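The chain below stands alone and is given in structure tokens; this is the form predicted on its own.
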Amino acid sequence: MTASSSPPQLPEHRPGILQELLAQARQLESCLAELDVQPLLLVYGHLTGDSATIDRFAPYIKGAWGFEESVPEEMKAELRGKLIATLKDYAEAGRPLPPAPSRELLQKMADTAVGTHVPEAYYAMIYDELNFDGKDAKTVRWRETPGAARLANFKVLVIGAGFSGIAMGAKLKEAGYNFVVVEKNDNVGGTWYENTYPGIAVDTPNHFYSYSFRMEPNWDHYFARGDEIQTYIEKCYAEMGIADHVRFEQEVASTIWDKDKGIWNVKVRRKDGSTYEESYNAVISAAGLLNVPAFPKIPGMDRFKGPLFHSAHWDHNVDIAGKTVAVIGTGASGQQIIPAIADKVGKLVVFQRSPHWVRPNPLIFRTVTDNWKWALANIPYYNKWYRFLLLWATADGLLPQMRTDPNWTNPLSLNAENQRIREWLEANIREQVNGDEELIAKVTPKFPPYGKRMLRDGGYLKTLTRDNVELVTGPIQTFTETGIVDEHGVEHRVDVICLATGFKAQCPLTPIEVVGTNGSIRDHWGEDDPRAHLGITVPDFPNLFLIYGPNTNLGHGGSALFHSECQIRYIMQALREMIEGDLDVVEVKREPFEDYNRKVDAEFEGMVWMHPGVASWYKNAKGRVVTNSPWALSVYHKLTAEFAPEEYAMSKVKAEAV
């Protein structure tokens, strides 16, 4: 992919959009219609100001899911026939469409859209990830131009061509930077091009789950299949325009501080292992935390003589039609590949060494219609508020069901809403266990709701009651080279082995070796204890930026690119702080790294990730939670909006410039 395109407009920036509109009436009927009625009364209040019908519908909504409404129909045709009005009203006046609410306007709005307060601490927040006005406010734009010479003598460096690497990467070029983006796979991705397991899918609203400044209208899945979002990140890398910056097939082998010049030495590896060296002002790991696939250490796993892989690497030469397979892990990929491959094989051992939690959602397998791809489309602001809603839906709204009430005594849950919530998650796992008594024990957890990872119910539950389905729990004992020996001594003969079994995740830069000023990243960190301010900078390691760092997975709910795109900026903050101020080196100091840990630690206690039931992912081998962010998403928007030049340690080094 060499040329760039354009992505699409969406309807509030599209000239003559009103009057497209009014000249397909017979369709806009037909398609307001369809949609659900929180974000038709979001537009319909953004577009008139009309509190008192806002506050009549009020009483009726419970929630910001579509589903979680009561409206009369009497109710929504009124509001369709007021919007219709209200866009001929403005057709026929030549009025403008009105920018961002009001706060006073937006609060009445957000509280009756998702059935509760929304503290006025998220508006900032809304303003930003909405971009009402098209301009992308989590830009970062230059104080003082500089010189051209200044930038193209400051070389950067990206690791990833994954979600959050482009998008640096397009940050950089509107900004005019001399960057490069290396790429160990053949193609931009990341982690959905090395994913291709059967019944891949993200478990976040793919409207919300996609960039803020890139929405697209026409996903065919409110929670969209591997290749879907594959397509989409594509997409928009064709039209970002930075190919001449990517380097595929590579991979940096070792970055390592020179002190004497404020420059990073860095080693690439190719694909056919050469290597070649090339110096860099700033380096910017975009690899994540779930990129490195993890094995479980299970004595024998060299002898089995039949096909093994991991989840992450699917090897699809395998043919698996009418043999025995196991997956061991029923994790998040265990659980899509379970019931995506059960009719196909003869038999299905899951090994399952602890249960998790497992959330219906309507939604979760339904196909987005043509009338809501036109509406996303055309009728204007409608793309923008569906994903404020999406936004509430699956992040915030939960925190408050995973930290501990004082005064609650019982150890399975948390206090009474995460109460409630184990009881409706218990009695959808009867339903989908169609009452078995002894699989409900097995597969019920014994810790409160999101101690791990909450999963979406995408048919795991139900898969295992078929005939072809065995579900093994416990650990494992042995490989042998025809099987796998459970706790019990029993052996499971298996023509086929896939470890659905997670990330290093508590390991991040793996396997990079990383050199500062005072040792590598694993002397400060270890392997599996690592710490940064804000997610993003790391003492002794200048002009080194992490996204998706240590502390800054969503175990709440949230989409992972909001996180991004929130550090991109932070990070674009930086990097003008240098090139304004003529600067080689930024480096955060002791105190505020220290200071910002301390603070992340203690707002964990007290959470359910603490809670002494919960062994996962997510926490190192002493009990750190070491992965998850515990904040709301509008105070890491607030602590990641403003770079704050008093906790860096930044200088000029007397050297040649790269």
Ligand code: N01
Given for the second form:
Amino acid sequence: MTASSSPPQLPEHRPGILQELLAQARQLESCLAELDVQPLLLVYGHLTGDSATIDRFAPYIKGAWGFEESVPEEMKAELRGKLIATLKDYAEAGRPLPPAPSRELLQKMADTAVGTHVPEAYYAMIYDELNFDGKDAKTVRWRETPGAARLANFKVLVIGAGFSGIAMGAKLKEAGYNFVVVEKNDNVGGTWYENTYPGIAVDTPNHFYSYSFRMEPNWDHYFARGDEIQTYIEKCYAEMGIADHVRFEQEVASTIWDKDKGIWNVKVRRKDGSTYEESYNAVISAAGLLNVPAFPKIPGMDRFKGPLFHSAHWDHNVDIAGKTVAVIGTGASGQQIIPAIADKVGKLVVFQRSPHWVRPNPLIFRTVTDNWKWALANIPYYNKWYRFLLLWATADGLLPQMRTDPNWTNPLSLNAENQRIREWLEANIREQVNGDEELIAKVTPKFPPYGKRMLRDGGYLKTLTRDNVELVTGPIQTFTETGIVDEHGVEHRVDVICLATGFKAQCPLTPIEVVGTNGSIRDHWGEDDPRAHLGITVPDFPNLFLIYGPNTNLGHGGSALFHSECQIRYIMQALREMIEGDLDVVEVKREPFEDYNRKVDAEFEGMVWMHPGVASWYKNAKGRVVTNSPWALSVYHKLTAEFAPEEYAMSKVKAEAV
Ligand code: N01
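What's the form predicted in complex with this ligand like, now that we've got the form predicted on its own?
Let's see the whole complex now, leading with the same chain.
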């Protein structure tokens, strides 16, 4: 895993790709016939600037997904022919591929391909995310190259080697920093390494849920299985060449700010329990949000005599074949586990405290065909345009229907579009459970769609109709030595219990003791009220940066990695400010921090997550949404695109103190 390797080069950056395509003309032709029209139209528009053709397709495209178009077959064939001719023309003329499309052309292409007007706010983000020239617009480059001694004497600690931590490490390495990544596990991957429960997969399409600077043409699934994602993370890690900086099986126990010296004193615990201390100029937490399992407070949990484990730590030594197994919790984890084990166990008892909305997803188990993979690996810009379509279809396109229409009176939805979605989801429930009215009543949420995380239907609803599956609703009363007692006092005897009860998402940095200039982070945040400026920096905690911090989880859709990359860029800019300005301390001022958090709270007003009928891990005990971002991806991209020095107190410590 540590041997370094090279990332696959996308076709637009591969010399000789056009000649290769010419040589494989037959493959190209058969491949194009299988692909969705929207990405092909975008590739064609990009290569030709032929806006008249784009205009002709516009009336037939209603959305970004392949199933949202009604383009006549002869027009599709014509498009394929024109695209082949265009590629041939480029190859024969020896013309270089065009750079990023102009702003005007991009507008026309984007509007047509997603079937609606893409607002101005998106364009900076699209250019950054699609990285047309391959130079990674999100990389922060030195304005003045610092001396080697300055960089060597400035030590950076990254906590965690998950998706975000290794990307942070890669950027620090590129810039020449002296850094260490401390990881509690014996491998990279974070949550994807730890969660190995049956059925685990991502529910964001992974052609988007992957680094923008390392797009992967060879995903086997549109929604990758856990092991496929772990393999991608390990591959990226090997390519990054940061292995010398990573310390596995070590955990940060505490980090305490020394204000006289302007450094963090960090205590690290090794796997054998021994500890050591080191000082760092900056600490970056990439410890993640969903990494501390939440164990429910149900009486008698220690009484149960059989195997009991949390979904995040699935016990593969327990043989569930033929056994009676209880799964408690029907969130994202539970709904993947339940269909994956139902045909292996003797009986499955599902404990649902409250139902979640589930949306149909025709691609969830579909594998990517060889032709698709070939297109992603060989057709210039295809990968990027496909990514853009996913970004739109699974993220910000969904946000407007999550706001309450003040004139809307139905308490079960927020507005006309949200009601339309509700009806679509209800119809799916009815179909999946074969019209069973009792089951329909049990699994239909009484809150508007998207109030809790929207789940993708991977067979959960249908599984509930199996003869060996029983759905128990309502709160659990207690555990016994042999089973679980429901709210009606009925004991369900089971052999094995899996707690798919989620994570302690409301206390980031747990269990690390973090002490700044004015007490610990828990004094500031309590158990469940974390706040940060842009989700990244906190007053009284200088030189501390958070990735996936408070109010940065994406509840409406989109890829968590998109946010991580925004945060990494911002942090790299902050560090650059320190290095180039020869500064020791950077601390966000209270005013911008409070102003930002006021805006966050105000933005939540009228949003679905604040709906009184919704209880979720997004909200704290007082009802404030503390995990989610209220912003469209385009807004957060803009908010974090430029580090604003005026929002920070930046200083040097006195020379004699150091
Ligand atoms: O956890 P959850 P999760 N008694 O908190 C129930 C990501 N993720 O691990 O709804 C009985 O969503 C609780 O009931 P209720 C993703 O961000 C992604 O499933 O609160 N039940 C709920 O049903 C996701 O949102 C993927 O009434 C109790 C369940 O346990 C996040 O992780 C896959 C209970 C917890 O659901 C968390 O998902 C997996 C109690 N005392 C995870 N306490 C994909 O990308 C809690 N529950 C596919």
